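The data below hold one chain only, encoded as structure tokens and taken in the form predicted on its own.
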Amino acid sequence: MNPMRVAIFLLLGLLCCTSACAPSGQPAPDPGAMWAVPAGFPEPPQPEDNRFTPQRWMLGRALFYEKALSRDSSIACASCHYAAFAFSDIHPVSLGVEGRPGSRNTPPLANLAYHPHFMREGGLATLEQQVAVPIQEHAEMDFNMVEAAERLAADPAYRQAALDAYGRQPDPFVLTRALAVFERSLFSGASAYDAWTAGYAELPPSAERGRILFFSERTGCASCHGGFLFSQFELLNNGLYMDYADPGLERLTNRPEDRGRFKVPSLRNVGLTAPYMHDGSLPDIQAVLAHYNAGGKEHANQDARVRPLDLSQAELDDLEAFLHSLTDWAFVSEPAFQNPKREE
């Protein structure tokens, strides 16, 4: 693992820490106040029957650090999603219940509410499709959904706050509903980048001659993460391998062209987000840009857009630097995602 990974993971568990024990009767975060879409961001869809309200986003944050919805109460969802890391993991796979190891690299949560699919190989339309994979998942957490919602309908908290967000006791409805509003809220959107795109400041020189290199036609790097979220989120094949042991998009299709074809992410805070690829093979950025600069494996499905780049290391070095102008510190340092026990 990157030391500096490993440091800034040990520091943020430190304030974590120190935030657990504060005094009681810490004002806690005005959830009303938590679909904040960041300045320059078109407002996103929300399901007419799952729109934002402070309780359904109360609800759906306790639920994302409830160990109760796995199978033997060991994890959460957020066990897999540091909000340190943008809600990603530092592992190239994460581990479920009973040290199950998963078979794919955890992705970032972040302006979730415009992507138009989910999962890897973008199988499923919706959030509230996705937060029930990994409930259910064997090597996550392992549990039944209806076994779920029977455990947290034991507690009357639970039973009260399920009835102010939907009107109904905790269910399978309310549990993916209510953990699709939160996770739905994540909006960042308040990077170095961001910045020097509203005007208010300018990139370093190394990031500055890295956005330059980004978005021209000699690389081509915006051709596939383009726009302000830096993907379009197509399915791709980028050369990874020549041999895929995941099949990708073919697992859904049957189809041979599809093998290798994984949901493009988006490039928001990916200085935090190492390891890197659908399998978590790449530990570091570096290794990332020396992958496209070499222009990948040459795979019967490789996309056209990836071929030999011929950048210089300088040049990597300051592709790097501009990747890194992406990190939005204010959305992974947000009081309001954390541990809402936190604020007991």
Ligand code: HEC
Given for the second form:
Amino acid sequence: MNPMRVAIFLLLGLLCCTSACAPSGQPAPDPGAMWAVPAGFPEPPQPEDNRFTPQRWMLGRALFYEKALSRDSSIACASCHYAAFAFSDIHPVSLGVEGRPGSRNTPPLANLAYHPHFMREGGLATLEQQVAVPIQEHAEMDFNMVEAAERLAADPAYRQAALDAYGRQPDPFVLTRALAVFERSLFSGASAYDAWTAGYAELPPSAERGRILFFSERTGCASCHGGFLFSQFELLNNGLYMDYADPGLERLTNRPEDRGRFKVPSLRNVGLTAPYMHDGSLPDIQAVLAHYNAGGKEHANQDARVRPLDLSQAELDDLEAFLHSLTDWAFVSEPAFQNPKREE
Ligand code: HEC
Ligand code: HEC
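Can you swap the form predicted on its own for the form predicted together with the named molecule?
First the chain shown before, then all remaining chains and molecules of the complex.
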């Protein structure tokens, strides 16, 4: 981990500790206020049978930090998805129970309510469906939904919370629904760039030059990373390799033309989510920019918009400054998204 990120991590730790150590009687965050669509974002869809309620959200947050969902009770969702890193982590590929390495980089969890599909190859349609994957995956939590739910049902506090949220006992239905409600509430839209969009503030000169480059035809970045989330979540091949070890979308379709196609990541908070790409193979933003500047490795499926760009180092620095303007510090330090047990 680079020293800058260690410093940020410690700083955030301190901030969290300040709120955690607040004298008792300090008002806890109001769960009813946690469905907070950022100004300028559209109202996202919610499943009819699983709309936001404060009770569902509170249960979902508790479960997100619950280690009992893993076989040996050693890891929680939050062991890979850290709030401080926009709910991603610092490892190239994720580490599960017993330190088992996975095969992919942990993606950030922000603005998931707008994603049309989940996982790096976009194979799952809803957050509710996604929950079962990490719980059952051998290199993640290596457990199963039924036993995980039984563990929760043995705890009177969870029984009451499930009753309050869904009118039933903790079971796989409650587990998947509540976690999805919490995840859907992870809105992030308060970066320096958003202040600029709203007309409140200028961007620093370097970031402003980077913004113009990012949205230019010359770089083409915004043609794939477009819209208010800096992605339309298409599945594309950005020419990372000549030979992909991970098949990407081909894993689902078995079609060679889908090899190496991955979900275009949102670039919000990208300054906090290193290392990059589906396999975490690029250590920092400069490495990503060098990849695009060189025009990719020319895989047969590489999208034509990735091509040599001939940008100077000063222009690459401007692009990097722009990408850092997409960091939402309020989001990553939001006390309500932290482990509720620390609030006691
Ligand atoms: C061992 C680390 C690890 C744990 C534990 C873990 N995840 Fe993940 N998560 C990942 C990785 C790696 C991916 C990417 C998987 C892929 O694309 O195949 C991922 C993907 C996701 C996605 C899809 C994001 C997107 O942009 O498509 C969601 C949502 C998610 N995880 C939520 C959870 C929840 C909820 C839990 C707890 C039940 C959890 N994760 C536990 C590592 C982890
Ligand atoms: C053809 C579409 C396309 C274009 C053009 C494109 N990207 Fe990407 N970008 C992608 C895809 C697809 C990925 C994910 C690849 C993977 O997971 O291996 C990605 C990944 C990234 C990442 C890593 C994010 C993360 O969380 O891992 C960054 C940063 C990025 N792109 C920035 C840019 C910039 C800056 C430009 C312009 C110089 C650009 N992209 C141009 C499609 C594109």
